[in-house]
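One chain comes next, on its own, written out as structure tokens in the form predicted on its own.
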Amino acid sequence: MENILAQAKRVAEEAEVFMVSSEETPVQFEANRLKHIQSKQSHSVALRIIKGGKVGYASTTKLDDSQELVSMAMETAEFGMPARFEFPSPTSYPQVEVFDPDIESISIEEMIKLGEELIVAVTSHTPDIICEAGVTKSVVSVHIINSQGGQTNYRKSVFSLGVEGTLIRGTDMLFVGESQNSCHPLLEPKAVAEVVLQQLELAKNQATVPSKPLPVVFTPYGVASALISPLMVAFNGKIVLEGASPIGNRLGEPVFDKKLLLWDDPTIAYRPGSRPGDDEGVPSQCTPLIEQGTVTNFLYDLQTAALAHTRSTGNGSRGRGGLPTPSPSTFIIAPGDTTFDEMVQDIKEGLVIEQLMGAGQGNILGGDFSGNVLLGYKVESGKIVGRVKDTMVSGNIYQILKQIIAIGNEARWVGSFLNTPPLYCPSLSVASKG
């Protein structure tokens, strides 16, 4: 890395080298059986330069040809976008624990056993269900150095396990599933299996809902599948700069229900979305986005922050081989003070939405969504009475989140990026064949 930086500094005003190495071992099960085991290693290095006031960029997996990397970055700088930023100078970083060495020592045999235990737990409850399961461990190393003297290094471990089941009876198909991930090893599959068993119990009976607006409780997975994508877009500093965010000109204004608090926090220990610094070497921080319903911040990387005349929030993230863009690391929705059971008991007729399919196909920029209820339950007189089929819902997140009846008092992690409680909303458009 030092050699690449030294070569780049000879021909460019500023330079940054970003190197990432990863080792991943996934164990996959299909149709209730072990399908395959892999061990994958990858190494890549990216060079970003500022030459003549413009950004040049190149990346490669060939770590021994630094001259070619520098030449490619120089060629792209001629056509690059104007650089409005400077690379970070040496600074201190928060102590964010994201590496557990115990993950490296977990054997393939242990991972296979975890997957088998998940499948046995589900199939013992429902013998004719077909399960897929996955158990994965990975370790990622990130190194960043730049011509201003800035430097970031950290290692992250991630362990995940999950199971999905498909139950086919005649023309009826039921989909259930649950997963967990952490920077720690997850060696107790019971909690994951219990969630799936609860889904199977709630789905034993079928129920129909009328085609009309109904009150809805979104479970944490329901929140993730219906409401989060539009919010991620709306708070993206790049989208705000382009004038495409519906809340881009509403900083400091009440847009959402006063009960709603949302922040982005990559400093939480041992979460896969956490890190001491972003992919540009900017220190991580907790960034409030919604406070008592008021829009308080947007998420920026170095370039978008400079264009917006503000500072980076430490949200510069890179895909494989790409330039940094603003991206949330870990969305946190603050819990409220109502239990899930109290929400259900308050509904005379309505829905509990566990999972939507296709919700991202609406006008995400405008906050619109619609999708099929992949897993959801009807509520009658304060009780869940069965699973709904052939049901679609649609709405707008800004209307839904403007008036929230209650927020759950227990939050849970969904994937690696979201921690949310259930949300109880007064009305959602429902269309049902039943």
The other form holds:
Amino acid sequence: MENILAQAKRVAEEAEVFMVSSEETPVQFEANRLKHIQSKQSHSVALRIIKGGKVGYASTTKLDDSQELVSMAMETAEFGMPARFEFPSPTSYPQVEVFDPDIESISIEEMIKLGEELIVAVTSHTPDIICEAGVTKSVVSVHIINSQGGQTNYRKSVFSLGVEGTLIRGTDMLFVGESQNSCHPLLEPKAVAEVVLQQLELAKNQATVPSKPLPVVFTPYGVASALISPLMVAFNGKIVLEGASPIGNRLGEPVFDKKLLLWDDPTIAYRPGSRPGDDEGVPSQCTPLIEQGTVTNFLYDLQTAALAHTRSTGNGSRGRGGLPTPSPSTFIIAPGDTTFDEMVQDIKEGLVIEQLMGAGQGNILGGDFSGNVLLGYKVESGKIVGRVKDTMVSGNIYQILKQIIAIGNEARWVGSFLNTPPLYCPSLSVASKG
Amino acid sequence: MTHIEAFVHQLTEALKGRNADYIEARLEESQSSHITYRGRELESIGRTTAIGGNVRALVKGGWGFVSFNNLGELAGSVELAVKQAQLVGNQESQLAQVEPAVDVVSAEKDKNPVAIPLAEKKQLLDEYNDIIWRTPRLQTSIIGYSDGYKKVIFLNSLGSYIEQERADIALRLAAVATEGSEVQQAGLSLGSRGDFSLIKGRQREVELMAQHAVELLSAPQVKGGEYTVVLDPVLAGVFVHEAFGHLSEADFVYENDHLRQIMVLGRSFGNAELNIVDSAAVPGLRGSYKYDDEGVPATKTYLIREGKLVGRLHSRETAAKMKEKPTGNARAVNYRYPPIVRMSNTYIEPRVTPFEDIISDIKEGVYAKNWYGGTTSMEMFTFSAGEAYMIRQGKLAEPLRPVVLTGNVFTTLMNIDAIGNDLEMNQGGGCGKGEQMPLPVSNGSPHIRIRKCLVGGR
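Show the same protein again, this time as the form predicted in complex with its partner chain rather than the form predicted on its own.
Complete assembly follows, chain above in first position.
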């Protein structure tokens, strides 16, 4: 690494080397049986340079060819964007625990046993169900050095445990599923299975909905599948800078319901979305985005922050191995004071949405979403009466989140990215077949 | 410089004498470049090279898989894959018989697009970006260009040695228009098998796309409900991919008795005009290849013929377990993943009805064009149109906001009652399944009409 940095410094004004190594071990079950054990070892190194005031970039998995890496970066720098930022100097990082050495001592045999227990817990409730399950452990090392002397170095462990079940009756298909992850080993398959069993219970009967506006409770999975993508885009400092975010010029204004609090937090201990610093070596921080309904901040990397005359929020992320770009680390929506049961009891006729399919395909920038209810339940007179099908719901998140009836008092993690309670919204357009 | 050829001998030796029913390995070497614009300025430009490989072993029906960037420990990787497979296996291994092949497939017509000077690529993108920015009331533009060139060497314990090269280009352009807090966007996706000239000369399409984004600001949203819907060839291609293509991938079916009953060959899914095909054997498309990633030759497979289910897409394992012929559809997006059953070039075969006749007797319907995306849960699927218009009294009428359509595979295909004569293949898409995306595929269709299609809206 130091060698690459030294070579780059000879030909460019500034340079930064970003190196990631990882080892991932997925144990996979198909059709209720163990099917596949994998081991994925990967190394890659990325070089970003500033040459003639412009940014050049190259990456490779070849660890023995630093000369080619430097020359590719030089080639691109001729056309690169003008650099408006400086690489971070040596700095101190917050203490963010993301590595648990216990993960390394979990054996493949133990992982197989966890997966088997998970499947047995689901199939003993519903014998006809066909499950796919996955138990995965991984360890990732990140190392960044730059020509200002800045250095970031950390290791992260991630363990995940998940199951997806398909239940077929005639031509009717029901999809249920749950997955959990942590930097600690997850050794309680029953906790994962519980969630699936509850979905199976609620979906036992089928129900129909009329085509008209109806009140809707989004479960945490429902919030993730319907409402989050537009928010991720809207708070992205780059989209704001371009003038394409609907809330870009509304900093300090009450855009959302007063009950809504949202922040980005990569400093929570032992969460897979956490890290001491971002992919540019900027220290992690907790950034409030919505406070009492008011827009309070946007998310920035170094370059975008410089262009917007502000400072990086430590949200530089190298999504698919490219240059850093602003991206949220972990979205947290604060819980409210209403139980899930109280929300359902409040509805005369409405829906509970657990999974919306295709919602991310519309005009995300404008906040519109529209999707098929892949898993959702009809509510009649305060009770869940069955699962709905062939039903589409549509709305706009800026209208929906402006007036929320209630926010659930219990939040949970959905994947590694989102922690949210259920949200209860007064009215969504529903279109249904038949 | 390290090249994968240097490791072939060592790997061939490492595969020998192992305690496994079957072992295969892939070595891959690739280069790529990308250029993105956000707004007027170039945002990011970069070059990438990669070298890596994997080993997959089958023991008593169980699979082990090891992927790596370090080619220096091949024997150890083979040993680990076999050991993992031994931990899994407890039944009989089943793989469809395929003749071992020794072949070198050079990229032939595929030129290496990575070798084209960056200045030439940037010049074309600058030109397209200028066109977008000339459009009044436009807020910003987003352009993503990427190209790649790779060589893959496939080896297996049956004696196969297959070397294949391929090139790929993808270009996505989007225009964003705003008015107050209203934001609308329109997009255009282009792609080719490495031929840069195919993404040139699209100025008129780019101009129309930018104008459409502005037009959408004043367009109404459709009222949700059931409509007679006409799809253009691009969107109908996404429709056939989502609505039926994924359900015909045998890995969803082969170990699921219920699904095997539902997807029994001979079952009727549409009317007698409907033929659906997947073919990697058509040359020159983004989903084309000579051998799949298990070394099986590509084929043309009818999935639906005259409305009836007649075939499905297989890997060697799914074909053996369903006692059907392998189709050469096991593909991996790169060396980090094992091959799984995937589509290649999927299309509805053209019939005779001209577009005017398809819409002429529709009193009130929706004409949906172009794509944002699509997804499926097997039974139900959604796909979204980048452009949409009302059809009134047999004529195209006012533009609509983008629409999301949904369907149910067991009823929606039955409701296709007109198939056009104007097949077009769209090269702009990429398919995702599991973690493996974007895999180069192409989709196509003529114009089609669907009765009683559910459209989301206000």
